[in-house]
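For reference, the chain that follows is the form predicted on its own, supplied as structure tokens.
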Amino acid sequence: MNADKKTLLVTGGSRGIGAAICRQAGRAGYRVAINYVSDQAAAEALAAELEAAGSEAFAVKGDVGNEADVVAMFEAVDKAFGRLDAFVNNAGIVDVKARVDEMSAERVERMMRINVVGSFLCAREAVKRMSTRHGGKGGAIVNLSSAAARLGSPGEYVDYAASKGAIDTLTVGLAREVALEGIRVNAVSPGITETDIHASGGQPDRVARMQDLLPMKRAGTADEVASAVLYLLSDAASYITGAILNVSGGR
């Protein structure tokens, strides 16, 4: 184990954008903790892939919508790596297409618990470990927002869009709160991206249906989003905090 290497925790890291971030981080020399909530096989396969390529990686189970799970997840990283230098708040959900007047309280509560409360709790734990105020050595946090925060997602999932609007506000507020404590906080805001999150929301054809409406006439890829995340985590972005970077093909 190389204790001098920077360490990264990615929530929702077993698939899609999260997995792309983990792969790029491994190539960039990070030791990577891959959080998952249900697909243990995918997370462990990704960890094995990174290890085979010369990285240090491990999978850690945890539901970001559960405070005890969040605390246990960060403690597992402490035990495995002994430090935390970078954190990506990536885990999130969408629900099936619906209007606001069709949404149940349970649906909205679940959306906010996972996408908003979970992101706050994870950010809290990351700050506790990174902040010079808490004896840390600084670090970088990147939150995953969405173009939906700007567009509102009418007729599809305004609840999801609202949850990502909260992520934008968290990013700006937290960045200013910890700017003198060695921590940079930024967000990446993807547009239509080719991942299986659309299928999980009951719209597996959404990318094909939407891409002609985009200025670039194509969806983004998970790797294109991950590249933006890795940039914001890197020392090349040392004077950037509180920024929300649109990776949305001009949308």
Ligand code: NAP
Given for the second form:
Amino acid sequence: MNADKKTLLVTGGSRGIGAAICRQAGRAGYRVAINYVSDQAAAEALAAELEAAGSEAFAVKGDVGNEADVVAMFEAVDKAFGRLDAFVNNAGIVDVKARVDEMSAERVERMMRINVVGSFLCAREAVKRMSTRHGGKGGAIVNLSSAAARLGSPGEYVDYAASKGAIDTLTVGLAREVALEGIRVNAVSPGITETDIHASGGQPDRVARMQDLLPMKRAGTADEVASAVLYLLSDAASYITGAILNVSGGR
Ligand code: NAP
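Can you return the structure of this protein in the form predicted in complex with the named molecule rather than the form predicted on its own?
All chains and molecules follow, beginning with the one already shown.
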């Protein structure tokens, strides 16, 4: 273990954008904690890949929508790394296509619990460790928002879009709350990005179907989103806090 190296925890790091963030962070010299909720094989394979490339990494299971899991996840990082310098609130879900007049309370509550409550609980645990007010040494947080927060996702998933609107507000409010405590808080707001999330919402063809409607006539890649996250975590972004960076190809 190299105690001098910065550490990073990424929620939902096992696949998609989170996995790309973990890979780029490993290359940038971070020790990386990879959170997952169900795909243990993907998370452990990624940890092994990072270790083989000379980084320190481990996989940690936990549902961000479950408070006890969130607390245990951050304690696992304390135990493994002894410090937390950077945190990415990346875990997020969509649901199947539905209009608002078709949505059950159960559906909307699950969306808010994972995407919003989960991000708040994780931000709380990160701030407790990073804030100079709590004896920490500062740090950087990046939240994953979505272009959906601006577009509203009508006829598709307004609940998801609203959950990302809450992420934008969390970003601005928390950034100002901890600006004097050594912590920067920013968001990256991707447009349509090539990952499994579309299939998980019952639309495996969503990227192919929509790409002609996009200004660049293509979706983004997980790596293109991850580059923006790594930039905002880095010292190169030392005067950037409360920003919401669109990585949406002009959409
Ligand atoms: P993805 O490919 O579906 O991967 C989701 C990741 O989140 C997986 O690692 C999954 O873990 C994890 N996860 C899901 N629910 C979780 C929970 N309750 N607790 C902990 N981890 C959980 O998603 P993605 O496309 O990379 O999206 C990443 C983030 O970017 C999300 O916040 C999403 O809303 C946002 N975003 C994506 C797009 C896009 O077009 N892809 C656009 C805008 C914003 P398992 O592997 O264990 O299932």
